[in-house]
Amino acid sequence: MSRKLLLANDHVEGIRRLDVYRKHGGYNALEKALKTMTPEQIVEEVKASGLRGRGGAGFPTGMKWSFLAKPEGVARYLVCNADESEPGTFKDRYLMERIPHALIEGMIASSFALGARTSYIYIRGEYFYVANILEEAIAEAYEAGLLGKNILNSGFDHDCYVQVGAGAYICGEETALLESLEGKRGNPRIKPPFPAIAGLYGCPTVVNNVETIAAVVPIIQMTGAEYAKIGVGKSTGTKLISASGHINKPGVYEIELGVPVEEFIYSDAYCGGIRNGKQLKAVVAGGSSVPILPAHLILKTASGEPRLMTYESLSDGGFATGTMLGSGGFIVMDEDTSIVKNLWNFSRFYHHESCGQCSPCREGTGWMEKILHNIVEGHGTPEDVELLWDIQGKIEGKTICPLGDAAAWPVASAIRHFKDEFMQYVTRPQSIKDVKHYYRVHQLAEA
């Protein structure tokens, strides 16, 4: 079983409350940071830890922090991206709901390192009840002198606020989040300038994911060098994984990066195997925006090596035979799953959530949804499959923000690895209207 750093005390009754959290070592890292370390030393510890952004991109956190501009007399901000809208991902919600002070302690310590006197937790509208939990925890922190003026008699002042969004997936992109936080429509900004130079209100800003900020606490407590000993290669530390789909034990798991994918799926310590004794068909490893992989490629790389739960191993082979760790939204699909119907569901989501700013995304996601709907309903043609491939290629890499890529990659990988299934849909007799029935009959015939 993997070592736990963030969820070590999630089973403790009342851990949501400040007094219980402190009894189990809570805010010790903050006290260490404020009383024995300089901001620069904290940044160096985060660099040494090898911590990578846990929201999906996997960019080195310490490097991102070092990019923060520090002009004289200009405010700096830390913004927590709690707009967890990626389908299949719910680990940030779990952390905030169960141990809110873990995030708040990380916010204060990180803000001290960055020289930010004000921070914001931007949380998705559907998590309104979690926002209330955070507000209660923040109120406890203020009352205990852990927020506000002269925190722990260190001379450091800091205020932290919770801002509830309106439930837009696009606001998970950091610049769209900043636009929304400023009270404007959540459209992504053109970069450069990057938020580290001109972010919130035009000031230098760091935007980090919930899990990323919470991970700063154990890094300060145990040192970056010790944290870096956990994991494999450049995938250091632990990672929260949201496991769902056709498995016996769905839930949130904290793993040491480097656990074999096969072990994660079949071990009783994690997912507990495929539900109802079915066979594994495919996995979406990092939330709906990453390429889907068939069973033989998610368990082993194209070269035959065991696939590991790391940034490098999952991406081995590029998108031809690999995928991404992403946000850790691990969706398992059994042998009865219709990849085409599942893809249609994803495409409906991306079409609905496109901000409409870029025409390839605005128009392309709509066309992909319509074509897939026609295919699923039995009105598709082989030419439609080729058209889907053409459309995704015209979207990828041609939009202001990565939502276009997120919509294109699942389509590309589904066609790449499951084209035969698409052809079953578009070449079946038109008199058969029930997709599930046809698909089941076709599978039995092949068996």
Contents of the next structure:
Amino acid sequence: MSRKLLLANDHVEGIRRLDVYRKHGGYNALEKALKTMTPEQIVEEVKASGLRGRGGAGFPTGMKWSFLAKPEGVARYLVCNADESEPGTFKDRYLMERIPHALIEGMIASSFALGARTSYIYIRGEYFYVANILEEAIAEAYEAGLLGKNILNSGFDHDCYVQVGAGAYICGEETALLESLEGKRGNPRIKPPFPAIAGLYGCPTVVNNVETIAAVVPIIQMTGAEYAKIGVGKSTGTKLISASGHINKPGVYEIELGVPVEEFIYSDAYCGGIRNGKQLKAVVAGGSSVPILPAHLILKTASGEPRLMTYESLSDGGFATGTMLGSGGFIVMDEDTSIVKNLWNFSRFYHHESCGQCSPCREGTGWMEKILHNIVEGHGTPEDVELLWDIQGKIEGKTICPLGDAAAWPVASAIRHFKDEFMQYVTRPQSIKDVKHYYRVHQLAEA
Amino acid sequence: MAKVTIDGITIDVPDGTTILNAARMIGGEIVPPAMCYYSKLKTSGGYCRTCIVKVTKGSEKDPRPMPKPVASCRTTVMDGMEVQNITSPDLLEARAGVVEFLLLNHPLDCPVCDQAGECHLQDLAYNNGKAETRYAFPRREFERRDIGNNVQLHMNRCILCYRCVKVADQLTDGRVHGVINRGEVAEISTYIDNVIENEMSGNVIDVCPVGALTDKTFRFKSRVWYTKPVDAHRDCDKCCGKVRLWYKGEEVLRVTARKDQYGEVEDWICNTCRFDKKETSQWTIEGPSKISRDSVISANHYESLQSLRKATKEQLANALPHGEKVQAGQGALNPNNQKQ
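Swap state to the form predicted in complex with the partner chain from the form predicted on its own:
Every chain and every other molecule in the complex is listed next, the one we just looked at coming first.
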């Protein structure tokens, strides 16, 4: 069983409330930070911890913090990205819902480190009840003197606000989030300038994921060096994984980075194996936008090494045979899953969520979805599969923000690893209409 | 100053220049096409992705190539940067892909579109696109919206370049139109059937690269290549008063701002000049406008040129050296003048 840092007190009754949270060591880290450390020391601790952004990109947090411009007389902001919209990811919701003070403590400590007087938690519209939980927790914190003026007599003033979005995936992209937070249309900005130079209201801003900010608390408590001892190589610390799909025990698991994927799927401490004793077919390891991998490649890398739950191991082999840890949305598919139908579902999502700002994504996502719908309905042709491959290549890397890539990667990886299944759909459309017949044919083909 | 090399041609440009503007300083074939960037509008560009280029060397300090193609209109040059545009076949393929995306849902109603002949999308598709479409689905259609008496909106033709939004933001007070909805169904519209009435609002027609925003007073009057552009000016207290009149015979069919070689206006004009002053007597004529010989607008004037060329080849060779701009609508070369 892995060591738990974020969800250690998850089981405690009433941990959502401030008094219970404090009784279990809550806000000790904040006290330590405010009373015994300087902002620079905290940034150094975070750097030493090797903490990497938990939102998906995995960028080193300490480095991101040190990029923050600090001009005299200009406000700085910390913004928490709680717009968790990646299909298959629900770890932030779980954390905020269960232990809201973990995030708020992290917000205050991080703001102290960055010199931010004001911070915002931008939460997606669908999480309105979580926003209420956060609001309650913030009110408790104000009452206890943990927010507001002169926090814990340290002379540090801080205000934290919750802003609810309107339910757009694109607002999880940090610059679109800032636009939305400013009250504008949630379109990603063209970079540079990066938020660290000109972010919210044109001021230097750090945007971090919920889990990243919450992880600052144990880092302060146990020191960065200790935190860095957990994990493998450059993947340090613990990570929340949202496990879903055809597994016996779906849910949020806190793992030490470095757990083998095989153990994560089959061990009773985690997913508990595939549901109904079926075979594993494929895994989307980090939320819907990362490449899907077939069973043999997710359990072992192309070179035969066992694959571990780390940033490096999962991306071993590039996109040809690897994937990404992403946001930790671990979607498991059993042998009965249709990869083509699943891909159509993903494409439908990206089509719906494209902001429409730049042409490849606006037009391409819709095109791919329509072709996939045709294929799923049995009207596809082998040329359609070639066309899909071509379209995804023309979207990837040509767009303003990573949504274009996120729409292109699943298509590319599904065709790369499951071309047979696409060909089945387009060459024998009758067989897929009769599902039983389809599986018979499939089994025959495999035998 | 920064030294940048684009397609093997090196130039020194001031710091902070974008790759696109550096390419424009060099000029010629290597200038990337731009559908949404507009040098006169702040924060424009970055949306259409037609101006993408490949950066093969980031700078002298950090020579790593950039991993993805970048939008040249929004990427500033670094000292020692090396850029590939027309010398990279991959990039041209990627650009052809962008053109395909732009045309994907475009209605291709050029035969009935007032913009035909001066449409940047036509030029772009002709220069960078492919002859056939691979899109086998119905093209999207928008509900027709009336945005006032002066400007005709055809949302089906729009490529969402955001130029008209930026004109409204930067030239007028109180923008009443913008982009509503998201993704594929995002559209330029006024909020709850509002009307665009601002005195400078007619400029959205000039900045629109396609036929999405056209002049209602010119609607279906003539194909642009049958009209003769003439530069003129008047004293105007609202704008510079420097315009281009488009004649058919004696009649002024429309008034636009003057445009440079990249199709960008030289100076904004007001709605009074654009829509209300359509008599020759209201203007001081400066002379025929210069139109690029590549433009279809000049093509009509060449019909007579072709026959003339046969007759007096030498004379013309002197008068019109290859590559120089033709003064269209001048003297005997103009069919309108011949008829008279």
